[in-house]
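In structure tokens, one chain follows: the form predicted alone.
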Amino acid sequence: MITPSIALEILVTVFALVVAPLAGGLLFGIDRKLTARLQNRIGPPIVQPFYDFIKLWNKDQIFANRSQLIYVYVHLGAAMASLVLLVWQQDMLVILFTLALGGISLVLGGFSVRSPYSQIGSQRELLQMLAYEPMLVLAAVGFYLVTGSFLVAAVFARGTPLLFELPVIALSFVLVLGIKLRKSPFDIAAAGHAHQELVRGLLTEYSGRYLALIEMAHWYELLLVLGIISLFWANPLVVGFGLSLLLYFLVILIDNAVARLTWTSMLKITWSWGAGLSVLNLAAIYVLSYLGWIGG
């Protein structure tokens, strides 16, 4: 028997799965429009990502091997599942591990073909994951130190915003967003514009409907990361949404102001300024909690 609470969860889940790609596609469209304006161009319409999706969906289905297709569906499924878990206010570590599964599946898809561009792009994608995953885990640890639980529900049950205790970790999501969206200076695996030595890197051997599904997965991932950022100011959540959009537009500005880094420089920046300062933030929380100056 379906109780009213279960029916509400189902309704919210369906709503999230339908609205998330629409919102993600619009944000990508706004990104392209702002980028064009910053470069003194008119740029495409905001709904251009949806036009591109439809165009890719209607192209011939060409693939190097069938294992590629499995990895694409796992990548998309993991992105959708991560977002659903966030909406259900579940364990943050489970959300991050599910998201990582999607990233690994895309890498395995790149390794499953013989293209040197895809192989190099997959190697660099692993390096990117090595750069941002520690910051995501440290954010989850920060949530635990402040709320006493890894559950997202505990964040909403808390009265004061997490931003007051975790300002550095919140700011580190500028790096996380930049890497996840593959924007300069972190577009080393599969940039929006083909690099001479990489072509499209990780995505070189994907086309048609399967490339469209990967793009949809990116829309889900964008909403997921923005949703995690919103948790730093969950009461009221509208302020958190504003904070996440502010960091998103900051990433767009950085993308248009800096050049691409090497993978070694990327790891140095993320591990020192991102993960390193986040560890100091956590250490400060632990000390202040021990002294009784803040409550967990």
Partner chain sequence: MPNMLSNILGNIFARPATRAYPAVRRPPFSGARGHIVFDTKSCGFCGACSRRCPSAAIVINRTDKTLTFDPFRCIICEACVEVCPRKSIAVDSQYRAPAYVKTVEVHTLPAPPEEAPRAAG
Second form
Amino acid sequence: MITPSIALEILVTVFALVVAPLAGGLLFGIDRKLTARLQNRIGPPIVQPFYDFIKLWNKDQIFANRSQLIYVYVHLGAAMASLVLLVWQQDMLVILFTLALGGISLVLGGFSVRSPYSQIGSQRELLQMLAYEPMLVLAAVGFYLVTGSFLVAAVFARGTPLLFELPVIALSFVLVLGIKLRKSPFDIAAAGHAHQELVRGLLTEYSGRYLALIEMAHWYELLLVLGIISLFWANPLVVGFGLSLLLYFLVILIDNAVARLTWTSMLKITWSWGAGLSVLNLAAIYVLSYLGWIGG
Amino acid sequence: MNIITTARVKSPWILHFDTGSCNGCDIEILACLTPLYDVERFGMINVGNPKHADVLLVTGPANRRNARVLRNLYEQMPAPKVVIVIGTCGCSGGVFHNCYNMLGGIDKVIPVDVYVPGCAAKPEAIIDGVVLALQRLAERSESKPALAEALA
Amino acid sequence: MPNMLSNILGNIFARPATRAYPAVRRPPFSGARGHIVFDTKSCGFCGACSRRCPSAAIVINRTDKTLTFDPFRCIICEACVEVCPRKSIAVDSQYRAPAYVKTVEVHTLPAPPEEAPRAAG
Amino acid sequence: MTTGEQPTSALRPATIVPPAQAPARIENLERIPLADLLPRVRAMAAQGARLVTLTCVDMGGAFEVLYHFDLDLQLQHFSAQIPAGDKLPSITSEYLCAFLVENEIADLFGLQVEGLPVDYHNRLMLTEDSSDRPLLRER
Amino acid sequence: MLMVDWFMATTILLPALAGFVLFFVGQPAIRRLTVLALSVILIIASLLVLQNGPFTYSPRPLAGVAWNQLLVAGDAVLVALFFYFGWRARSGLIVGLVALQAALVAYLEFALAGVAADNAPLFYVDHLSIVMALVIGIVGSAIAVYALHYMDHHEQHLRVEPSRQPKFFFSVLLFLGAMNGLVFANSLPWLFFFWEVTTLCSFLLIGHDGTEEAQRNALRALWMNLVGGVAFAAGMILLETTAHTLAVAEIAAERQAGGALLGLAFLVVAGCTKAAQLPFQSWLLGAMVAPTPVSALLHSSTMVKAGVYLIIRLAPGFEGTLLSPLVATAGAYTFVTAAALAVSQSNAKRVLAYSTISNLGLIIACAGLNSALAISAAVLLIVFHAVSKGLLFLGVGAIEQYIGSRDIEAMEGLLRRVPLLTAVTMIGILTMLLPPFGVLVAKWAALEAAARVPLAMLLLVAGSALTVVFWTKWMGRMMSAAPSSQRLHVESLSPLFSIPLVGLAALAILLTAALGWVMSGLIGPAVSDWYPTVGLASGDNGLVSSVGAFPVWALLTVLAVLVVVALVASPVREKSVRAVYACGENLAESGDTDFRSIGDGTQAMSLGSYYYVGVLGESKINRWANPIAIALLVSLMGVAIL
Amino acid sequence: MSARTVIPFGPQHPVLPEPVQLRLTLEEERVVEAIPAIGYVHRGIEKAAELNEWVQNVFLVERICGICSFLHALCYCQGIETLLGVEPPPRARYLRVVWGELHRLHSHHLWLGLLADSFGFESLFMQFWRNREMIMDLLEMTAGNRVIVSTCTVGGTRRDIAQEQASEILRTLDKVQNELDKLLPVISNDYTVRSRTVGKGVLPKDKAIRLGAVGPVLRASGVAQDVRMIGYAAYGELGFTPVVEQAGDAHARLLVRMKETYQAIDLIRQALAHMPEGEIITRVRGNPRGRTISRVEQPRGEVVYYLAGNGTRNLERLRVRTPTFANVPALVQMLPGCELADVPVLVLSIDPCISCTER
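Mind pulling up the form predicted together with the partner chain next to the form predicted alone we just looked at?
Starting with the chain above, the whole complex follows.
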């Protein structure tokens, strides 16, 4: 039985699934254009990611193992699923778990081929997950402490923005975004441009259509992370979008202002500055709500 | 041009392999990527991995050891693909014509689509060469039999 | 990090350094070594250029009075220009265009240069 | 000022110069018997000299191997002769960096070198189907 | 209710009886028949227990002798046996601990008359007990069946003559009976008796192979568990003197304070030793020398669960006290530390062992969090962990018999060599690791429950991240294969292997699919027996808690669809397969990933996995981890006194 | 303990512009052993130089390496001049300094950019290469070609630098220096750059000498050796002190090359200021006889030519020892113990020129 509310939900879902990759691709195009301008050159057209996608989709299909292909679909599917869960205003932790499912799937894809660069890339991707996952979960805990629920719906139900209570956690998303977008200084597992020691890391053995699908998953993931950032200012959401775009711009800026670091530095930075400061932020909320200064 | 052809022409990812050039053409290829020539305007990026590449840029004449590497790389590129030889010595052997370890031009090892002469080929010439190669790629993409052959 | 920041932020507002090639073409520098041109009218087919050419791009047949020049072999070093006793060889500042097929130039005494396809390999 | 470098003083007008009468020579070149090679190299190492390189020359039936050393930009050369078919002792025990050039000599001249830490088995530069020993003089 | 005494006899005494029979009957055929029949009976019996629901039961005196008097005799036999083992091994430590334990128990039984005075029913079977009985019945039986084939091969391999299998199956079956007794017992002294029987069985089984290392590790397991026994006895004395009851149901029914709380703290410590929590982890790791069914049976799915069962059982008794957050922190601490230690291990069984310790830590943390949601998470975890981990141990044991190594490094490309075994092992890992499978659902509930306890929450977050690392890289190792378009060639397995393996693998997936039923039929009642709410209920799309929701079925459906799409959408064509990128120097014709290198020679590509021993190695971590763990346990006692 | 990983690094690899293979043995991410496999660009130039006439060889040796082509030609020409007993006119010697230093300048820019790229600092790479294009324009303006200039010949130079060209050079150099001033703090102070280079691939002084390192690698280890000190061309008449750093790590090599760009600018200014008027070439006759050693400081370090002539048009033997050939053993010693992520940085820190190495 399809009630109007279910129909609306389906409509929103389809809309999200269609619009998200378009917006994500466009944002990546803007990223490339902006990066080019930061480097004093003209850069590709903003729709370049779509050209790349269509071209890759129509390349000859070659691969090393059949099993490596399954993981691509799971990777993309998990990214889409986590976005849908966000749109449905579901449980934050579940969204993050689903995102992690996609991440693990990609790692397994890298492992599934006996190729040095893809395997080392996978090992490093695991470290990247180790670096950003705690920050994401801490953010979810932050949401919970402020709203009293892990449901995203509770964030929207709350009138005042979360940013005031969780400023440091919001800022830690610069690190999360940097890692997720494979930007300097954290582009250690598979850089966008391949001038690194691992060729293209765990993407080395993927080509054509499968690379295109991974690229598309990347677009969904970008939108997902930006969506989560938007939650820090959910009412009105447009301010949240602005906030997320600001952080996105900041990440691009940092990408161009620093060298790539090694995995040890990455873990040190994310666990100390990212997770560590997030914990302080949470601790402050504990103390303040204990003192009765903020409701929690 | 249909949308697929347009995408193919607008997104040539390059793989660069030096088969024994003097570095002159290699640094000119790199110069193409940098702000003054900025070939990313045309969607070109240096991917450094044959499995991702559409265009193979070869500099220098082949010698016996790198010929097999070149063949491997060409083999690992998914169709449709084009090969551009940059520099005089890659076209024919050039000044290295009487060196004992040289096989001569790249066309003795893999099929070549475009020859860019010059010693070293200027960045402008390299861009011209890529434009020429993309024209051929577009022709191939538009004509069904040629595409089928390329994908086979 | 702040060290590079001022540089890249400055770039955003500066005009890109990119030369809009091929839309805008820079004129070559005078004296640029683009490609070699032969003036067969004054050529004596003495073979000095052929002997001096380090990449053996010029072949001269003194009996037929033909000069075969392989532009895909020429390294534009100007050695032939310097050695030519009749100054029949000159260098043009425009670089040679890329091509699908390698061709050779065959110059004979009366006739203008013609382009002939060369067997691949 | 050591070898064949021009003195950098007086400015003289450019003229057309006739070829020099006597053939040019390398200064500080000492011919040593092969047996003395390692002790002499060891002595150079003790002085803190830098091994510039080795040069092998095919003399037809024998090879001349030149060892070039640099001590504060002053060059010192040893020349040792070795009949074709004999083995050249490696100096990598003193100068590890010689492994590359010794392999190259083995590869391009077919002069066997004894005691290489990394042996490329005559495949440093050449491949199986390459022309053999290309730097030997055609006899 | 008429059948109740028969259930008791079937689940507790029948296995023990069968064990005694097998001890004296050496014929393999009889052994097989007995174990198979017993397995079927145990599974049916545990299902019948489930069907008959909660009940209490006190058996009539046996031939005029009160059961409590029998207990005294049983305790005396156990003490004598432990004393003998300690004496034989010239271990002053063990002898001392046995003496101490004997003195405490004697004091309890004779001076305090703690056993005889109790009027409470001997057995108190609630939903938690039923869940445990099901786990023991199903997983335990699967392992026992698997052991039939495994031990034949094992003894062949070690050239054991004459067969020591009678002794082995005696211990295994006795153990199953004791476990059932343990989870049904209401009287703490009886629980203690069964507890000590499991200690005895584990000692016998760890030392089964008789090597010097096995003996040493068995003795270590013995003394560590005796430490737990001493703590258990001390806890009982404290409870008897202050709360004046030794009935589990009565202790758990109200919030304890003062000396009784200290008694509970002692029992928690006892639980921690049995559950191999830090700093007692070394006995469980040492137990890995035993044949794999032992590891599977005692140390992953059942025996260690006795420890966490005790803590969960008693958790309502310390709800709301300061003991709760401390237990939570101690558990969470073990969770993260053991996960970190697992990252550095290349021995598959040690990885499994650390993962077990880590998960038990999580269960104890949940018990400490002590809310309905947390306890739901704990029970969920017991169920799903038992199935997945039992499967993993059996899988690794079988793999070891096939490839002759339990080293993860040696498991590279296993998917091509033994696809079926690898697949079931991978299902074990996937169900441990990925959403929306049960273990992760439990982890999700644990995190949501932990969000109010800051330190525990932090530790859980870090531990979850580390867990991903060691599982994923192990799985990656097994899948890594050189390019090939060949179809997988499935190996043939003995049905005694394939039935438990495939059965458990199917169960691991099916239980998640049936999570709604598991929740409403098993776990919900087990929690609501003791807590005002369930904490976790099944909703339209999955599970719903008061602060979140997990759309299990939606995700499971998505996952299934994705795998199907992937299989349908990716064509297999011979010419699509390309050699891996080896910087252009492939030797594709060799069919593997060799490349050409120095002097044009062929070089085999070799790929090692990462273990971060320099950062996460045992020697690095144990240096600080064990003192902290001891400090945490001591603080448990301290807080209880306050 | 973990199994070791043995992988090919090259011949085709995005961080290596040139084909060379390092067979890396790794323990997790730590390099245990690195053995180079070369020969991917071996052409056989030494033999071809015997087959060619010695006059033609100028063009051949220029193409040993396109980046320092002028300096190869210079070294060859100086050697032949010694064998012939001729001396180039003074103006030619100053012109040689100008072109030589322009090559050093563009080569160091190129390298600085590539190193930045090797540790993922793309925008820094772009800025250095944008800067470099100004120098490339100068080369094209004065020599007619961007990369292979072919201005050096036996007896002098083939082209002159006119007055207006000289002032254009000076104007451009001001701009180049201005841009370098902005990039210098990034190179020397930036946290991420330092964390990727400081303490990486340390080569102590005595080891550097014993391993035969040359050029910036040697000078970064505290050895004040620069072949320009022996005063060939016009260096003896110009103010010149070698750039030396003491640390011996990748960052020291980075600083040496960065400072040498300033030094090169300074030398070009000096050479243009003191350039005497007059002929640019001494015409020579006859054929080379005897043998000699010729040395020149290239951007990558000392290049050594052994030339032997027998009075005919063909040389008897031409042996070239290029700087990278000398630095490879140092690299092989530097790599073990570093992280995989440091491999590109360390490989580039010797500024490898494989086409030089293999000839």
